[in-house]
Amino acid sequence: MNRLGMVGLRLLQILPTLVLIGVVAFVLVRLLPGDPVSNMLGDHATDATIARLQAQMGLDQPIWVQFLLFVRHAVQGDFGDSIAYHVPVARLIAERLPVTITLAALATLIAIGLAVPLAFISAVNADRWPDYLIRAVFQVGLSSPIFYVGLLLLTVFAAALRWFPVGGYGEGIGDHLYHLFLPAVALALSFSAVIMRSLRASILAVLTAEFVDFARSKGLSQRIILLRHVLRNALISTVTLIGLHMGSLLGGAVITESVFAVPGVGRLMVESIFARDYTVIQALTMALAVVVSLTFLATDLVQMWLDPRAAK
């Protein structure tokens, strides 16, 4: 199968995934205790007032009717208005989703920048002190909860040293990256440990392959062997791991954005759950599902570039 056909097949496979996620999100959000109307009106609202507002919002209809209405409007690109914020849901997501994507992308770049060179050093010096030291340091990062790492970074580098802002998002691209650096580091530390361990194991496996021995017998330098022959083959499984970890990275963004007061979709999701904002939760779940699905597609394309056999 050529690359264009593979991309088309993957895009078709995304559709049933989105339908299933839409059904699950729609049902689960209505299993939450409480309802948005009672949350809006407070404890002193009368039953008649609650019933009248539920009828206005369509929440008094059977759940299957509500779902069909949700699907019909979603296909048209209309996700309704937020119950808590009283603005179109599409506008909320358009404002906040780029923040979270930028945070996840920056965390991924930091994790790769930390993990790849150190994985090489660890693999080349296997079972020697550099290997033990690197694995021990990354094990600490892997074992530390994200919220603890975030609070530690916030206390030291933002509150005490004042090198970075305490929270927010800033104005302009440079200011955005400056504000997101500490949250991205908090996300990247555990992620980099996962990448390093996987890449180290892959490098050790590739170093014993026959084509590497053949390259050495040709008199190629160690640098060329590592960069041209070992790295490309070792990265195949690591790229898959990075793509699969994107869902966990977005999940970690929920905690990180809350700790650093970053106005992304993770923080929006938490606020919407507490407010029982059905429309935002449903649309946001679908938007994140699309992001993760497209990330998997990008992972497949990178794999095909690293290993053309994957397209067959």
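Numbering follows the first chain given and starts at 1. As the structure is a computational prediction, the values presented were derived from the model and not from experiment. Take the two forms, find the largest set of C-alpha atoms that superpose within 1.5 Å, and that set is the rigid core. Compared with the form predicted together with the partner chain:
- Annotation: Cα of Q66 displaced by at least 2 Å between these two forms, core superposition.
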Second form
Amino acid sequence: MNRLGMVGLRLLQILPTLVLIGVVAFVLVRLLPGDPVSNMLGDHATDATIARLQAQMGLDQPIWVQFLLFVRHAVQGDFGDSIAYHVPVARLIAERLPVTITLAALATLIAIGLAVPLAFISAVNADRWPDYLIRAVFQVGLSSPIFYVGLLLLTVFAAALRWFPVGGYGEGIGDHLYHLFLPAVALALSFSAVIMRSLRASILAVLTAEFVDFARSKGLSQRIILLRHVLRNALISTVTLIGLHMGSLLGGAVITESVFAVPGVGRLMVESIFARDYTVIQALTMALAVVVSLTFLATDLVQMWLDPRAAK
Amino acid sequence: MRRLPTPLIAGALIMLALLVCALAPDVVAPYDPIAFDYANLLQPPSGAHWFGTDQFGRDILSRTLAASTIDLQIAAFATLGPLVIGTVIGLLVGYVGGVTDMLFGRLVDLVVTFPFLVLVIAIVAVLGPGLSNMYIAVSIVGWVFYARLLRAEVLVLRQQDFVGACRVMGYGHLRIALRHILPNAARPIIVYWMTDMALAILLGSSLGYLGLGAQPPTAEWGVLIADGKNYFTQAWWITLFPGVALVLAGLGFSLIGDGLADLLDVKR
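With the form predicted on its own already on screen, would you show the form predicted together with the partner chain?
What follows is the whole complex; the chain from before opens it.
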């Protein structure tokens, strides 16, 4: 099959995934013990209020009609109203998702910036002290929960040294990035450990490949071999890895945003749990799953472009 | 006999120390972890209180030790459900193949689309905060990763001669699957189980920190860290020490995982 066909097929494959994401989000709220509406409104709601909200959410209809209604509304971008904020959930998410995506993107950049040079140093010095030291530090990083790393960073760099704000989001792009820097570092640490592990292994594998021997026998300098041949080939597998970890990065953002009081969707999710705002939880779970599946799609396409063998 | 891998020994030593604390916290701990002491509020680490005291004068060392019981329990309980369900389904899907396998493939594709933590938090949100609901939420999602690993192994083993020989001997499917295939396919999931325990501790403490896992006054490392977060400018020790214990436990399990992978020759 040609490459364009592959891309088209991959684009089509996302449709059933999106439908299934909808099914999961729909079922999720039905897992609530008892009646969702009385759960949402608490104990003090009157029968009339309950009946009105039930009709508004279509809960008086048979289950399959409810599902079709849910899908129709979701396709139109209507996810219902937030119980706590009294605004459409779609607007709430649209306001806050960019914050979370900026945080995740910044964390990815920091993670790559940390992992690539250190993986290189580690692989080139395999089984000597720089390698052991780097791997030991990253092993500890991998075992450190995000909220703990975040609190330590806050204590040292925000409270004691006052280099960074203790939280919030600020005004304007520059200020946003300044506020998001510490949260992004906290989020990046374990992610960079994952990247560094895999990249180190790929660099070691590429170093022993025949084409590297060939490059050496051509008389290319060590630097050119490492940058042009080894790194480029090792990075292909890293791209896939970054795509596959987008889910855990977004999950980590939920915690990071709570620690640093960043007004993104992660903090919204935690707040919604305590507010029993189930429409928000449902829509957010769905929105984040869609973001992840789009990332998978993008990863596959980039992979096909980087490595034509993957398009077979 | 091969030499035991260093990570395995290091990990086992860490876990042994933690296990002693977890099994007998009141023997090891110098103070009662929930006793208030208004004469010693927010004391920095000293000879009397090695890890300092919190805003109620409770001894941080004793509280950290008491929490180890709950956190190691989380590591065991939060992984047991996924391990058992995942083993049964992975074995079934790999052995039977065909349509079951196809459906399973679609299910895996779907589950990995949801950020694990987000899905677990959403389920906990619906079921209500608390440890037992967290175990349920993790079991609903987590088994997929065990099943996926086991399925891949079983798929290869199913084609091997010894399975054919078992069939010729007239063994039943259940006997072949449980007695002959499972023991040969178990190594990757045992290694993954250890790594998963490290992940479970991270997850349990994260939910505890957010107020969705263990509920105060239960001493749990994430809950202890959350307790101290409002005092971190003046009393850093309340958050620092439970966190060190948490990192050590995570490190212990992942070192054992790495060491076992090496020992059992499992590729990851």
